Structures are given as structure tokens and as C-alpha cells.
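The form predicted alone is given below as one chain in C-alpha cells.
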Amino acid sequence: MKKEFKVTPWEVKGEVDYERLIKEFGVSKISEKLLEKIKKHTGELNPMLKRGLFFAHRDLNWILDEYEKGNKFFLYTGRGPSGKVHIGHLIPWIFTKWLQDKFNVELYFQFTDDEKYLFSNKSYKEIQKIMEDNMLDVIALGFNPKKTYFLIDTKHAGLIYKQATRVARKITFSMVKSSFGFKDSNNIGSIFYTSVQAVPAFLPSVLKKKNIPCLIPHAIDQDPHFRLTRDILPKLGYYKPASIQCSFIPPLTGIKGKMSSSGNKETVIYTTDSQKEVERKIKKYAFSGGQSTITEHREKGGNPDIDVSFQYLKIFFEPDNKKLEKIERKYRSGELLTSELKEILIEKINTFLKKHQQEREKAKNKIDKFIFKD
């Protein structure tokens, strides 16, 4: 029997199969032989790569190819500020930072502000504030401010709304319905807005009156806007954008599902977390792959497919794949207990959000800086 579980743009309930996801939602495996091609540019494969947290693309092989030609891309992201940023959301924007250094190339990130509007109970000046903030989480990582535009859909309306109209115009409301599930209750602002999160795959080349290839790093709910895009944008003369897929970060109550702010906030690790928080988030809600005794555990050994703690570790907190499998190794063998890793992740990710902190800071004089200037 099939686990049932929902993966929209809005809405991540259930255990995720990501296997049975590939084939729902047509995306292609990423091979061996991809991952080789992708270093022939880079040098080195990033370890979220290597371990298969971005495990699925459209069109990759293309843009490659693209490249190799001279035809260089642009990055596509984004962020809905909906809430304050947590662990999760970084992903996918730490690995687009690492192929911006790569492939040195130009980024343009939206801020949806529109959709938190459309899609949530919250006043325009309440997303207003939540997106100013997720800002700095964004320029913490460390951009480049002189190749990252921050497009805001409303702020940039009067650049983003002539493109989202052409878009529009190839649309549907059956399509929108169909790839959405939407209802004849939803207001019509969502109904558009698909059109608008369109316009970043081509806005570039819109603006330098050239054709060029686009590649979206993106988690694997927002897919469904992203198949749309390809489907009308070759019909307004545009390439069709690539995208590279990850999976969800799971909160620290699980392996399976999405680590989400709209949840229990005790499950979730935000950037802002102070040490303690972290410390006291992990040691109590963290998933262990523990045995029930120290005793059992000596004798039996952990498994660390299922312990949140490992799996953190082997997701982002520790790229070293030799400290990794001795982690591993000691886990499996009840050498570590599961609180001593715990202490370890406590550390990696201490470590890291002291750093973010610091930099979210000094990013609060830096907003000018990266958005996009008509």
C-alpha cells in the first residue's frame, strides 16, 4: 500500500518519497555521469552533490552544454517571506551561492511579497517587515553584491507586471487548476500569481535583449510553478529555464517530511537562535537512532539513517566525508552514544549560526547594495 502524503508549493504533509516524486513529477534522476560533467567545471563537487540532497533536475545536461558553448546561464531563486528563516531555507541558497562562485554568474533572487499577501492572513506591512529581515539572512551568505539582484514583486511591479501579463495571456485557469488543485474560493490574485514568479526565468533576457539560459536551484515543492514556466516561455521565444531540485531539511522530530516554521517552532532551528536555544532544541526534540539503554546501545550499535542528529551532519554541518563516515562508523558500532552526537551537531551548528549572526548584522547596511535598480 502507497503512504499517502501532499507536496505543493503551499503545503508539505506526509513522508516524503522522493523516489516516487521523481516519477509524479517527471524530473530526472541526477546520474553519475551528470555529477561528472558538473565537475569538469567546478573542480570539485559540492557535498550536498556528492550525497544527494539535490538529487533530481530538468534539463541540466542542456545548460551544461550551453555553457561549454560560450552561452553562459544566470541563477534564478527566491524566498516568500513568511516567517523568520530557519536551517532549512539556507540549503538550497548556500548551494546557489557555491555555483555563482563557480560558474561566476549573475543571480537574480525574487522576494515574493505578493504571494505571502495573497496566500496568508498576514497585512501587507507585516510581510513587509518579515522580508526585510529574511534579507539579511540572504546577504549573510555571503553574495556577491556586485552579480546578486533582489527583485521585490511589488517594490519592482512596474518591470516584473508587463512580463507577468505576457505570461498570463498563455495561461489557463484550467492549467492553474489543474497544476495548483486550486478552487473556484481561491481569490484571483493567487490564480495570476504563477505568472509573476515566471518572470525572473527570462527578465534577463528580457533586459539585455538576448537569449539566456536560466538554471533554478530550488526545493522540490516549488516544482509545479516552475513546469508551468517551461511549458509558456518557449511559446514567448524564450529558452525554456533548467532547475536543480533538493529535498527538505526534516525537522528535528523526524527524518521524513519538512523542516517547517509554520509547525511546532521548538522543532525548528532558526538563524537567530541563540546557543542555548539551539542546545536545548536538539538534546530534547532531536530524533535519536539510539538504543533505549546505554547498556543496549554498547551491544547493538545506533543507526544513523534514521537520527536527525547524523542526518544534519551529513546534509550541510559536516562536509569532511572522513569525519563523517567515522561519526558513522563509531554510531553504528554503539562506540558514540546519541547524546555525544548530539553534542557534535550542537557544536557544527553553533559554530555556524555565531558566523551568520555576525554577518546578518552587518548585512542590515547592506540591502541598497543588492537590489535590483530599474
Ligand code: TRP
Given for the second form:
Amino acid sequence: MKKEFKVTPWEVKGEVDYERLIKEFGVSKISEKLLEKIKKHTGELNPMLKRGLFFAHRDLNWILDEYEKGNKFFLYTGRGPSGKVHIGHLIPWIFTKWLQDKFNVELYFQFTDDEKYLFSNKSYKEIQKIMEDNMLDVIALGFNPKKTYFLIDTKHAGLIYKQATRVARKITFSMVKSSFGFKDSNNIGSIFYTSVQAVPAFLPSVLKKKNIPCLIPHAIDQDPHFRLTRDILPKLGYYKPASIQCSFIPPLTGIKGKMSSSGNKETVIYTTDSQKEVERKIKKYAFSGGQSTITEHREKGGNPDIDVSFQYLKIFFEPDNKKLEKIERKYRSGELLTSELKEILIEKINTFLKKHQQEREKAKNKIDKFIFKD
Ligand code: TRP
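Which structure goes with the form predicted together with the named molecule, now that we have seen the form predicted alone?
Then the entire complex follows, led off by the chain already shown.
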């Protein structure tokens, strides 16, 4: 029997089967050949590509062909300011920065305060506070301030609204019902919202009065938005946006889910967590692929494939292949204990967060530089 799972932009439930998702969403897997093509331009491959965190795409071949012809793309990604940022959010943004650096391109970063207002019970006041705080995390990652533009849906409404209505006129209620599973009881703002998320994919083309290809790095749950966007934009005379998609960063408690604050806050590592907090959470919650006693572990070894600490090292925190392989080998053989593996991860995360938190402080004076000026 097929296991049930659900992936929409607002809900991820059950054990996600990515192979099935690729088929259901109609996205393409990133092939070895495509990796080679990327490498031609970037010189090296980001571990998130090599190790398969970014695993699917739409029209990435085309975007690279255009780039090779001198038709540069811009990047577009975003954040719905619903709460504090955790390390699961950072990882696709770090990848986006890598793309920005390697291809030397502009990035439009959308903050969807309207979305989070429409899809939650929070007040605009709360959301504005969260959004400003979230911006610090984005800036702290070191995006190029000369090439990065924050679009805030309510602040830049004068610019965005007109374009959103152009998209909205081409989308029917039945299209959003089938794309997102909306019911008659959904508020009417949520039904309109997808047309707002479509706008940054062509806004630069509008502003610069020429067609510019767009590449969207995002987690696969956002694909339904961009599937619609891709249907509509050619009807308005723009390119379909291309995308490069990652799987979810698992919560501490198991590799099958998605790190999410709407679940248990204890199973999430926030960017503002103290070193002690990180240590406590990992020791207490990080799901282990090890055996239940040391004797048994030495005998049978651990299973890194289901071990969350190992998976975090693989996703991001140990970029060095040789070091990662050594950890894997020692863990499988039972030489390395779960507690020792966790120590490695704690040290890596804390080193990363220490720098991130310093940059976050410095970012407080930089917000204005990043906000798009029309
Ligand atoms: N809807 C996204 C969220 O809830 C935010 C977002 C807007 C986004 N535009 C995007 C994410 C483009 C990825 C790419 O977080």
C-alpha cells in the first residue's frame, strides 16, 4: 500500500516520498549531466547539489543555455515571516547566495507579510516585527547589498498590486482549488495570494522593460505556486521562470519530516539559540541511528542513513567529503558512538551560529540598504 503524505505550500504531513513527488508535481530530477553543465560555470559544485539536497528543477537547462548565450538570469526567492528563523530555513538561502556569487547575478527576495497575515491569526503588527527580525537572518548570510533587493508585499504594494492583478485575471477559482486544495471556506485573500507570489518572477522584466530569465531556488513545497506562474507568464509575454528545488531539512526527531516551528519548538534549532540550547536539544532529541547499548553499538555499528546528526553534517555542516566519509565509515563500523557523533555536530552548529549571530547584530544597521527603492 502507498503511504500517505501531503505536501502543499502551507502543510507538509507524513513521510515524504520524493520520487513520487517528482512524478506528481511533474518536475525533473537533476541529472549528472546537468551537474556537469552547472560545474562548467561555477568551477566547483556546492555540496548541496553534489549530495542531492537540491534534487529537482524546472528548465534549468534552458536557463544555463541562455546564460551561455549572454542572456543573464536573475534569482528570486522569499520568506513568509511567520516566526523565528531556524537552520532549516537558512540552508536554501545559503545555496541562493552561492548561486549569486558564482553567477554574479541580482537577487529579488520577497517577504510575504500579506501571506502570513492571510494564513494565520497573527496581527500585522506582530508580523512586521517578525519580518524585521527575519531580515537580519537573511542579511547575515552575506548577500551582495548592491545586487540584492528586498520586496515587501505590503510596503511595495504600489508596485506589486498592478502586476498581481495581471496574473490574477488569468487564474480561475477552480485552478487554485485544484492546485492548493482550497475549499469554499478559505478566505478570499488566500485565493488571490498566489498571484502575488508570481510577481517577482517577472517584475524585473517589467521594470527594465526587457525580458529577463528568472531562476527560483526554493523548497519543493512551493512548487504549486510556480507551476501556476509558469502557465500564466507566457500569456503576459514573459518567460516561464525556471526553478531549482530542495528537499526538506528534517526536524531533530527523524529524517522523514520537515523542520517546522509549527510543530514542536524543541525539535528545531533557531538561529538565535544559545550554545547551551543547541547542545541540549541535540543531545536530547536528535534521532539516533545507533544501537541502544555501547556493547551492541560496537558490535553492530550505527546507521547513518537514518541518523539525524549525520544527515545534518551531510546536508551542510561538514562540507569536506573526506571528513564526512570518515565519520560515516567509523559510525557504520561502531567505532564512533552516537554521543561522539553528536559532539561533532554540536561543535559545527555552534561555530556556525556564533558567526551568524555576530553578523545578525551587524545587520541591524543594514536593513535599509537591502530594501528595494522604486
Ligand atoms: N511562500 C513562501 C513561504 O511561505 C515565501 C516565498 C515567497 C518564497 N516567494 C518565494 C519562497 C519564492 C521561495 C521562493 O515561506
